[in-house]
Structures are given as C-alpha cells and as structure tokens.
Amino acid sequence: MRGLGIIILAAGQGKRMRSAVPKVLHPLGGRPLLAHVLDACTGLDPEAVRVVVGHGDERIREAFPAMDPGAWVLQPQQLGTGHAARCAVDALGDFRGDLLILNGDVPLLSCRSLSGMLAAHQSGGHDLTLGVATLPDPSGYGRILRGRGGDITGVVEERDASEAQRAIREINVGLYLAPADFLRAALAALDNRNHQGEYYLPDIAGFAARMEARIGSMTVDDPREFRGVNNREELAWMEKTLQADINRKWMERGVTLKDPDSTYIDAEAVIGEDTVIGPNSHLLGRTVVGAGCRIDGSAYLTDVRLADAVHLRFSVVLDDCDVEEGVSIGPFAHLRPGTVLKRDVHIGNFVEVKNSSVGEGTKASHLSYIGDTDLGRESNIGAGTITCNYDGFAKHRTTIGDRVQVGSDTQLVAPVAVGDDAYIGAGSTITKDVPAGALAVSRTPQQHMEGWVAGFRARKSK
C-alpha cells in the first residue's frame, strides 16, 4: 500500500466574508475552520501534510504554533486552485505516495468519508479518484461530465458550463486523490483558458480522460460534509449545524440540556454524565465539566475545569479557573483567571474572585472582591469585603488563614496577612498583619451632633 500525503488549499482571500481575518481562521465551534479540516485528516495517519496559504499567511501560521513549519506552503500569487496544488506538490519534493487534495473551508468533512475514499481509490487501482455527489439543486458547483459508458470525462465549472451541462445534477465536491507522479503530470498540463483566467484543479479530470487513465469516484452522501464557508450567512448556518451535532452527542452521553437551542458548547468542551445544563449557557474553549453538576442557566464558561457535583447558580461568568467538588457559585458571580476553589466552597451573590486560592469550606456569600489572595479553610468573608491589591504600580497578595471571620465592609490593604482563627471587626481597614487568634478593629469613634439635621435643612432651604 502506497503512503499518503495530504494537501489542504487555504490560500484564498475569502472576499465574500468581508473581513480582515483570513477565511480559514474564522471560528466555528470555538476553533478555526482550518482546525476542523486538519482533525479530519489526522485520522488518516498521513506521512506528509502541506497547507497552501496566501492571503494572511503569517496570521494563519501563528494560529497553529504546533504545526511543523515545513507543512506550510506559500502561494505567492493566487492563480487558481490548480496553481496552488502545484505549489504544494513542488514542496513535497520526490514524494511517491498518493496525494489527497481538499479545501480548508469544509469543516464538517469527516474522517470516515476520507477513509472510504482512500479505500475505494486503492482497491480500485485508480489513477485519479474524485469525490462526487448528486444534488436536487447543483447551483454553484462544478458538474461531473460522463461519457456514454458512464466513465468520467471531465469536470466543468458552473461559470464555464453550457446550458445542457448546468442541467447535470452530479457535482464535484472538491476532493481529489491521485498518485503523486500522475498528479505532477496532470498539474503541469493545466492551462488558464477559462472565464476566470485561472488554473483550475478540476481540469485534471479532463487530462486523466485524455490520457485514458483509470478514473474512479466516491459518492459523499451527506451534503453538509462538502459544504464550504464563503460568507457570514453560511458560517452562521454551519455554526448552528455543528452545535446541533455537539448537543446531540452530549445528550446521548447522559447530559441533560433543558433547552438545546439556546445551549452553546464548543467542540473541545467535555461534560460528565448526569450534569444538567439550563438555558442560555455557554461552555467555551476547553471547558471540562464533571459528573452530576448543575448549571442553572445564563452561564458563560471559558476554559474552565469543574469537578463533580458543582452547582453554578443563575448568571455566572467563569474564565480559566479550577473548581473542586461540591462547590456552589452564584448567582451573579464572576471568577477570573487563576482562581482555584477547593471542595465545598461557597461563592455567592455578586462576588468576584481573581487569581486567588480559596480553601475548603470557605464562604464569601455576597458583594465582595477577592483578588490576588491565598484564603484558608473554613473561613467566612463578610459582605462588602475588598482585598485592595493594586497600589497603582503593582499587584500585591493578601494571605488569610484558616477559620478566619472577616466582618462586613472590610478592606484588607495588601500586602497583608491575617493569621488563623483571627476575627476582623466590621467596617475595618486592615493595613497591618493580624496575629493568629487576634481581634482586629479599625474604626473612627462614633460621634453625635445634636440638632445638626434641622440646621442643615434650614440652610439648604434658603
């Protein structure tokens, strides 16, 4: 069996997207379009991959830092898909295996279909195999031309097709598979005498027919697999289609989605069994949700790790944080990057936590900001508490020990440390370290000015 190389065409500008972002970098399910295509190809275990880039090539390379630098091929001028393929074949040097060519904007293409095409090509001993489909409305696609015996004789692009050819419903889906030596000869024979003045890759089918080569085809049954993204409307359709597939997958795996139509789960997110997710929730990036969790709704999670039995109450935002078992968060809470919540922590209404570790069983129930803090076990943070971590030039840390009681409306001015079992009186501003077991109080003595209100009102009414 011959080795396999893969060529992905991703050099187009995508003018109809009307965007400064290269088309193949537009996100779908939280990942660039091109990433989905690369995933489909990875399952084939290819010996070599070449991605042809042109418009925005530096941005595309930067978006895939783990890719072998040798995998990128620059098409300096966009002279057509045939020219792009020729650039890639030249970059492959003396590669002698089969070459699969596909487009970088077909994100729903499956590895299963590609594997089927490879098997049909190699078992049939073909010189060229094309991916084909039959559509009720073939508008926009190149048509497959066949002779009287049913053999493929060529492919004609719609803009160059005659009226009779446009009536053909069998289309070219943009998948090509051929031995490298045959492909080199076919690409060298291309010309640009067509409506666009470009070198068309589909014209290699006509070359193969003239050479009396063995041409095979494989039918792609699901039209979603070869549908490309050319504008924002198609991208939105693709997002909705992919999201429906993702949601169905997780429901089949034991996750309850109370309203799948308003639940958005990125392709790389993972969810455990018996988790219940309420409406209008977003699980984005590489978010991982454990088993038996409850997400009440209107949650926005990005790159979050939730352990089992976590309860996210209504309307919470979590970003790049770690949450252990049994934690309750919200409603209306915000966890920012670098936050770690240990087991059975409670973070309540309108509490924000940033770059902090909160120990097991600790509670911050309302209206507090905990930033750049190491907070111990079984402590209680009263309403209105603020860790004042920024001095205008640098961030400083606050350390609060185990079993500490922090009274309401307290400010802890970092850097400052509070020892185990300490109490902080309500309304205090703490600027010095508090010893373990001590009571810290910082208050201005209360004063009464008898009759002040009447005089104030009299002055204001004049």
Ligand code: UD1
The other form holds:
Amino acid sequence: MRGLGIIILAAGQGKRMRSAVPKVLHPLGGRPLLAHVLDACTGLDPEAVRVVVGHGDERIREAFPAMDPGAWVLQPQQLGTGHAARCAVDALGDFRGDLLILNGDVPLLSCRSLSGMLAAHQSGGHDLTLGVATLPDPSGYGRILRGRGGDITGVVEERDASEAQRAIREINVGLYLAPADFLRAALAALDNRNHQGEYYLPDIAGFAARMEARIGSMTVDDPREFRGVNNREELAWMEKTLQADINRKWMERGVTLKDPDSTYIDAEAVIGEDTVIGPNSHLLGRTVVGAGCRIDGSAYLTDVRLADAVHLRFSVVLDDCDVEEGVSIGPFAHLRPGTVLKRDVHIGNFVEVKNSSVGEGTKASHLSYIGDTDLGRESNIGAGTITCNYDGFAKHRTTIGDRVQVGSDTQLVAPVAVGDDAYIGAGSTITKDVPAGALAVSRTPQQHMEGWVAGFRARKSK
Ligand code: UD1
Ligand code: CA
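Please show me the structure of the same protein in the form predicted together with this ligand, now that we have looked at it in the form predicted alone.
Every component of the complex follows; first up is the chain already shown.
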C-alpha cells in the first residue's frame, strides 16, 4: 500500500455565510466545522496532513493550537480550489503516495467512507477517484459528466453548466483521491477560463479523461456525509441532523429525552443511563452527566460535571462546575465557574454560586449570592444571604464552617470567617470573624414606642 497524504481546503472566505468568522470556524455540535473534518482524517492515519488556509488564517491557526504548525499551508490569494490544492501539493515537496483532497466545509464525512474510498482507489489501480452522490435536488453542486459508456468525462460547476447539464443529478461531493505525481500534472494543466475566473479543482477530472487515465468514483449515499456548508441555512440543517444523530445515540444508550427536537447535546458531552432530560436543555462542551439524573428542562450546562442522581429543576444555568451525587439545584439557579457542590447539597431558587465549595448536605434554598466562599457541611444559608466579596479592587474569600446557621438577609463582608456551629442572627452585617459556637447579631436593637400609632393618626387627620 502506498502512503497517504491528506489535503484539506479551508482558505475560502465563505462569502455566502456573510460572516466575519471564517467559514470553517463556524461551530457545529459545539466544534468548528474544520475539527470534524480533521477527526475523520485522523482515523485514516495519514503520513502527512496539510490544511490550506488564507481568509482569516490567523484565527483558524489559533483555534487549533495542538495542530503541528507545519500542517498549515497559506494560500495568499483565493484563486480557486484548484489553486488551493496546488499550494498544498507544492508544500508537500516530493511526496510520492496517494493524496486525498477534501473540502473543509463538508463536516460529516465519515472515516468509514473515506477508508472505503481509499480501498476502492488502491485496489482498482485508479489514477483518480472522485466522491459522488445522486440527489433529488442537485442545485449548488458541481455535476458529474459521463460519456456514453458511463465513464466520467469531467465535472461542470453549476454556474458554468448548460441547461441539460444542470438536469444531471449526480454531483461532485468534493472528495478527490489521486497519486501525488498524477495530481501534480493535473493541477499544472488547470486554467481559470470559467464563469468565476477561478482554478477549479474538479477540472482535474476533465484532465484525467483527456489523458485517458483510469477514473473511479465512490458513491456517498448518506446526505449527512456529502452535504457542504455554504450558508447559514445549510449550517442549521447540519446542526439539526448532527443533533438528531447524537440524540439517537444517547437514547440508544438509555437516556430519556422528553423532547429530542429541543435537546442540544454537543458531540463531546457524555450522559449516564436512566438520566431523564426535559425540553429545551443544552449540554454543551465537555459536559458529563451521571446516571439516574433528572434535568427538568430549560437547562444550560457548559463544561459541567454532574455525578449520579443529581436533580436539576426547571431553568438553571451551570458553567464549569462539579456537582456530586444527590445534589438538587433550582429552579432558577446560576452556578458559575469554580463551583463545587458536595453530596446532597441543595441550591434553591434565585441562588447564584461562584468559585465556591459547598460542603455535604448544606442548603442555600432562596435568593442568595455565594461567591469566593468555602462553605462547610450541614450548614444552612438563610434566604437573602449575600457574601460581599468585592471591594472594587480585589475579590476576598468568605469561610463558613460546619453546622452553621446563617440567618436570613445576612451580609458577610469578606474577608471574613464564621466558625463551626455558629449562629448568625437574621439581618446581620458580619464584618468580623465569628467564633465557633457563638451567636453573632449585628442589627440595631428593636424598640417599641407604645401608643405611637394612635398619636400619629390623630396628627394626620387634623
Ligand atoms: C465545490 C466544488 C463543487 C462541489 C462542492 C461540494 C469547486 C470549484 N467546486 O463547490 O464541484 O460540488 O464543492 O461541496 O471546487 N477554498 C480554498 N481556496 C479557494 C477557494 C475555496 O481553500 O481559493 C476552499 C473553501 O474554503 C472550501 C472549499 O475550498 O472549504 C470548497 O470551496 P467552496 O467555495 O465552498 O466550493 P463550492 O462552491 O461548494
Ligand atoms: Ca462548499
């Protein structure tokens, strides 16, 4: 078997996206389009990979910091897909194996299809193998031209096609496989005499036919795989399609999705068996949800780790936090980065927690802000408690021990510490450390003016 090199074309602007973001960076399933293509290629274990970038190349490189810097090839001007391929082939020097060229905007091609294509190409001894598909509506794609005997004679772009050619429903998927030497010759022969004045990569098919080279084709049956993303509508279709696949996978693995159509699970998220997820839930990034969890609905989770048997009640936003078994959160709660909730914690409605750890069994049930706090176990945070962590310059920490009762409407002005078993009277502003086991009260003593109301009313009604 000859060695394999892979070229991915990603230098175009993606004009039809109408976006400041390079097309291949638009996310699909939470990851850039290009990441999907790279994944499919990695499975082929290629000797060399080259990604042609041009428009927005800095941004693209930054989005893939782990990529070998030598893999990027600059196409300084976008003169067409044929020119882009030539830039990559030049960068590969005297590479002798087969070269697979893919468009960076066809994100769901599977590694299985690609290796099937490679096998057909090599066993058939082809000089060129093209990926093709037959569509009920082929509009937008290049059409495959075949001679009387059925042999491929070329590819014509829609804009350059005659009426009769436009009626052809067999399309060019944008997948090309050829020995490097053949490709060099084919690319050198391209011209830009066409509607767009560009060097078209698909024209290598016409060159191959003129050379009477052996041209093979591999049919890609699944529309998910061959569709390219050229505009926002196609991106939305892809997203829906990918989401349906991901959702199906999790349902097969024992997860209940009450409304798959409104459940958004990123490709890297993981969910345990018997978890039940309600409508309008988003499990984004590297979110991990354990087994037997209940997510009631309208949950927005980004890079969150939930252990087993966690209950997220309606409408919660969780970002980069760790939640242990048996915890319940919400409704209407916000957990921000750096939050760790130990077992059986309860975070109730309108509670925000940031960069804090909350010990086992502790409860903050209503209307609180807990920021930069180390909270012990089995404590209770009364309604309306606020940790005042910011003095306009720096954030300060609050420490609260085990079995502490914080009365409602308490402010804890950080840095401050409350010892184990302490009680804080409702309505207190705590500015000094509270010793373990003490009662701290800071509110003004209550006074009564006997009979005051009758006098007041009499004065007012004069
Ligand atoms: C291309 C094919 C078309 C095929 C379709 C499949 C050409 C001329 N046409 O059309 O036959 O049916 O893909 O999806 O190739 N790019 C560069 N440099 C350039 C121009 C483009 O790197 O100078 C990259 C783009 O970033 C993109 C890919 O090449 O990732 C394809 O370009 P695009 O403009 O999307 O081609 P299509 O019109 O979709
Ligand atoms: Ca395209």
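These numbers come from a predicted model, not from an experiment. Numbering follows the first chain given and starts at 1. In this text, the rigid core denotes the largest set of C-alpha atoms whose superposition between the two forms falls within 1.5 Å.
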Is the C-alpha displacement of G392 equal to or greater than 2 Å between these two forms once the rigid core has been superposed? no
